[in-house]
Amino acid sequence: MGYRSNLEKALSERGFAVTVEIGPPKGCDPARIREKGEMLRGCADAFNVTDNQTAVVRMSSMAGCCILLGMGLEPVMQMSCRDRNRIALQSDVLGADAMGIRNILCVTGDHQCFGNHPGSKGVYDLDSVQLIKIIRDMRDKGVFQSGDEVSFGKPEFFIGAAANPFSDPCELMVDHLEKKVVAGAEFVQTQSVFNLDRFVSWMDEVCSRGLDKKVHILAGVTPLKSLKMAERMKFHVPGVDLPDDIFNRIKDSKDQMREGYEISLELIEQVKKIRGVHGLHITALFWESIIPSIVRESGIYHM
């Protein structure tokens, strides 16, 4: 079988894959991406480059992906609906394929009020479900959203989506995931998992509907570096469920970095055994230097 990307091949043949996130800099120095790429080489099957995450202006995802491609690393280009209309989004889809990018992750995007330009205008011409459908149609049917034909080369992407298992009600969140699968999502990366009980409940509902057979699910893992980071994740990041017992372990520890590292290893050990989980997505939030140790000690990827 011909695969569009290494990530698709790993998930299809190995049944388990690892992706990690690389946060682009608030500047145009490509060395920042290269440094992180080199540090994380051999730690994952593919590397997400975020698209102005939390509505903060950073180097574009496409530029970061192209830098990684030049290093021989496989990127996952994230594409947010917040900042571009359907014309610009489809144009960037064509451009990304032309540059050799083969994985794309569609997100609606954090509202601009959370970022460093709160007075900016959010576009939201499309949501992530609509964007997934449009890219799938561009790929499989060779048509734009308008119905016009794609000429001179159709894009060939392995198409991904994000999912949050920790919003209520659980059934509604699975409904939303199902819409993305029907629209054409082929892999899913979830919000960071801290509350195992709620994640298991969500996965049980996912499996009961057979969605785990239709889409590859990569569970999110985020190591907590400090009490400040734990406070931000618990109280200020929408969609994150950080239980009190984990928060208190960080708060009461004399070595918070070590405690956060140990917690992430414990969560990985549990999450990888959950039925329907096909991989892990590690988001270290600008603490990428810890990822090689986590990957090596957890044994989730052969470095």
The other form holds:
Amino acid sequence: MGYRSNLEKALSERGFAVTVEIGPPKGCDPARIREKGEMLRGCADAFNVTDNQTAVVRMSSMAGCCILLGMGLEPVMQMSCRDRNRIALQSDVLGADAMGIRNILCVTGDHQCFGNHPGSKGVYDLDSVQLIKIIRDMRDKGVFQSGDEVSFGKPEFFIGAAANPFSDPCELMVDHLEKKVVAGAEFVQTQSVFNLDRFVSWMDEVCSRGLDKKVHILAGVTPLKSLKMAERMKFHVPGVDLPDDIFNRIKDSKDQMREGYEISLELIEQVKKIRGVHGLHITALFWESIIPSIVRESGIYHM
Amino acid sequence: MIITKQKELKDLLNRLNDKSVFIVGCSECATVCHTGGEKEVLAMKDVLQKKGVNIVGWVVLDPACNLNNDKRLLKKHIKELDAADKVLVLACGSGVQTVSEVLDKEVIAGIDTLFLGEIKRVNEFEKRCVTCGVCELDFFEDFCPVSRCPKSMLNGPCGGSVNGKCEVNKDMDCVWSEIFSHLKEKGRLHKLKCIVEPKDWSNSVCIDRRL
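Same protein, different condition: the form predicted alone was shown, now please give the form predicted in complex with its partner chain.
Now the full complex is given, and it begins with the chain already shown.
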């Protein structure tokens, strides 16, 4: 069977895949992407390049993806609805396909008030559900959102979405995932899992609706590097649920990096066994150097 | 109603620049909002006079956004207006522009126009509308996500809300939590399954309307 990307192939044939996030630099030096790509080579099936995450201006996702392609690594291009309207987004979908990018992940985007240009005007012409459906229609029906026909090559993407199991109400968050699946999402990467109980109950609801059979779910994992980072995740990053017991383990530890590393290994061990989980998405938030050890020690990925 | 907020006094003083000033208020929204009624016009007059600004006169228009009313009411103040270098208007952006259309003077907007909103109780207003041009409130149980969600999400929440509050402002209810609670209570949760198509913004270029 023909797959659109290696990530699709891994999820479909192996039934388990690993993706890793690469944050592009706040500058234009391609070496920053190459260094991270080289360091993470052999650690994952595909590499997400974020799109101005937390509304901070960085090198564009498409450029980062092209640099990875040049190194023989498979990128997942993240696309946020915050900064571009439907014209620009669809244009970039065409451009990304032309450059050889085969995985795309649609997100609505962190609100601009959290970033380094809080006075900017958010676009939000589309939301993530609509963007997923538009890309799916461009691919499968060959039409743009307006109904106008795509000529000279339809984009061939393996289409992804994000999901947050920790926002409330839980039931509504599963409804939202279901909508993304109906819209056309084929894989889902979740918000970083720290609260296992809440993740399990969300997955139960996901499985009881049969959604795990319709979409590949990759659970998010984030190793905590320091107390400062744990504080940021616990108190300042919207949508993250970092329970007190994990927070206190970091706080009380003499070696916070070691503790953060151990916690992530424990979480991976638990999360990968949960019914319906088809893979892991590791987001190290600028601590990418720890990923090779995590992948090696947890045994989640073999070249 | 059009909800407004007074600009910072120091910004106004910078704009007025020690010139002779005529003050205009509005009898409608700005009065209810306590930003441009007679009381606020007189208070502004006192404050500016204390700062050394020469106030040559004032009027409260009924309302400021009505062109013919403005022509008629401002005519009565022609002498004071002649003596003014600048006109400070305590009305919404629409009112400011109507006044400016009538007068050949430098017109300064004294208040910021925030949104179309509900009067929740005295002195408390909440955003309800951004005049997007196509009303689809019935999709959302009459809670408007275009105006009340900072990301204008039409297909559900963004994943940043905690305990029913918006990630952008912890004092603000997440409109999707409200929609969800309402649908659940009314037994209409199935409505959430329908994918709402991208909005048609073509009406937003509409610049006039004639009956």
